[in-house]
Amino acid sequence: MSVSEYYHEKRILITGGLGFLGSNLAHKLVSFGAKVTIIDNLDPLYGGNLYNIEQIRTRVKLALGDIQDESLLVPLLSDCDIVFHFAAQVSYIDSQNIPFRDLDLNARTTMSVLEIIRKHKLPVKVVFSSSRMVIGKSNDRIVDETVPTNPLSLYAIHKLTSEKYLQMYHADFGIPVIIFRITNPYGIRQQMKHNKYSLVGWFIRMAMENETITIFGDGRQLRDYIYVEDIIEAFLLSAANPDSNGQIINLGSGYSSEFGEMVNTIVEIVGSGQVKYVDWPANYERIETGNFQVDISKLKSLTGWSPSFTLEQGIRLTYEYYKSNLSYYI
């Protein structure tokens, strides 16, 4: 059975359906003919966005609320067959001055999702967005998934603690999750009105704005950069198969690119912008992880996929994508 043919008719609800991640998940799965529901706060720092489904605003249902709100809730968890969980707050600088609010939307929000699949014995799949940071400084090691975790951040505390809980659920109550450690997301449909959800999006901004853009050190410091094509992939195919339930797998292009490569590749592609190279501030060597390379063989192996955009691919597509929808996003 092919991945389209698994999804038509599929029941799939989206937490955090409106922003980057659930947006471009719904556009893929609306494709296959699935019956897609999103539920998002509308979030004004972190919520999603309506212009994100605006092609496919009759495909799909939305309810708008907080999935903290079990009223809300239950009767959408009963009606679906997996749940993609992405609701959350993105910044893991943010975190550290709000830190109750952290902890409810990256850690609470799960054992919501979870403790309504167990107490109502529902069917459901549960497909977790959770970040490379809960490995904190990888010391120059390559990740895999065995890799000890470390978390410098609540952000990271806060998502750590999610993994924990369903790992726990899955092992106590059977219920089948999957655990996505997500390298360097970046692509089209992420808000820029910050520079909070994506360094990558933020500094396409900057260029097609002129600004100059700040390179803290010597800009040489590794990251796994993962369009948002590809990550959807990734998604689709492991939640289709059932020897990923259970698993935890690192989700990420598995090429490391020096941060200011990323940086001088959007201003060379925009044809705009400055680069200006600065000491790093104190606040962020506290947690900055240093170098990340990731390995991506688990993936490969549950699934045969592999990234099919390189960073200059994926760099030009998002800001071909901005040059005509920039004012829905800022």
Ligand SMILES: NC(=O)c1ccc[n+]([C@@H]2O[C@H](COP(=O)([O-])OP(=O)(O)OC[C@H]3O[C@@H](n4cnc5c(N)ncnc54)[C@H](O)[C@@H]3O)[C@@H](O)[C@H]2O)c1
The other form holds:
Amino acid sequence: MSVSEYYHEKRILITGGLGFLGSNLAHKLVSFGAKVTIIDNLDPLYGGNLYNIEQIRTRVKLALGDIQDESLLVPLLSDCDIVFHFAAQVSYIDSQNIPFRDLDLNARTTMSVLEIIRKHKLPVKVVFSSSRMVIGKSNDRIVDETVPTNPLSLYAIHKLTSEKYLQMYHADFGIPVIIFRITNPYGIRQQMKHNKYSLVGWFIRMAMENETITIFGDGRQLRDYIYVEDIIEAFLLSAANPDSNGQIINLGSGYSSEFGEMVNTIVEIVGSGQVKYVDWPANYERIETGNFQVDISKLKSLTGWSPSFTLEQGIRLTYEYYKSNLSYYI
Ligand SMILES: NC(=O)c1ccc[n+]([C@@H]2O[C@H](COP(=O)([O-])OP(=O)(O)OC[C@H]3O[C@@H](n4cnc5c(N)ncnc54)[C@H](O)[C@@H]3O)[C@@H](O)[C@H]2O)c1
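Instead of the form predicted on its own shown above, give the structure for the form predicted in complex with the named molecule, please.
So here's everything in the complex, that chain up top.
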């Protein structure tokens, strides 16, 4: 069975589905004929945006509300086959200032989803968007899924807590789960309102507005940037594959670029903007993870997936999108 056949008529719930990853996933699923429901509260701190689903608005069900509201969540989970649980407090920087909110959104809501599924004996698969941040400093190792975790921010601690809940509910109650540790995602439909997360989008905006982009340190730290279309394909192939159940899976491009190279590529493609190097601010340096290179062989061998977009191609596509749509994202 092809992936599109697998998802045809499947009932899919996407929490945080008006945001970057969720809305791109919704577009693909709708094209496969899936029955997509989104729950999102459009919290202005994050990337939720009604414009993200404008072209598919009549083909998805939208519940505008908070995922912390269990009275909303129970009927939605009762009516789905797979939940992609993406709603979150997404900024690791903010997590240090709003610790309990981060705990609620990055850990407690995962437990709520799992508890509802367990209590009501729902046949629902849970796909979770964790982060490379659970690893902490890579100390120049190539990071596979067995590298010990040492999270450096509350965001990462709470994402790791969610991973533990998911693994436990899988082992003890047989709930099918998949945990993706996503590296540095970028692409179309990503918020550009602030620079608290998703720097690629923010820098594209700055370059488009001919601003100066500041790089901390020498800009030589390695990051694995992955274009959103590659991410969505990996989500869909994995969730359709029973061998992925119970697995933690790295989701990156498998290729790391220097931070400065990413910025310079943006400035070159956009054709405006400047670059300035400054020292690391003290509060960032402690939680800066250093070089990050990720091993994606597990994802490849489970699904046959491999990335299709280079950083340059992805930035070009993203820029083309914002050339026509910038006003909806700033
Ligand atoms: N963007 C990244 O750099 C990155 C990297 C790794 C993992 N992730 C994870 O991927 C997931 C999706 O992130 P994204 O990049 O699409 O971010 P995003 O900000 O674009 O999307 C998050 C969505 O969650 C919604 N949301 C937040 N709180 C909510 C609540 N209480 N109730 C209902 N909806 C709520 C927001 O309105 C938004 O639409 C998150 O779990 C994030 O932690 C993101």
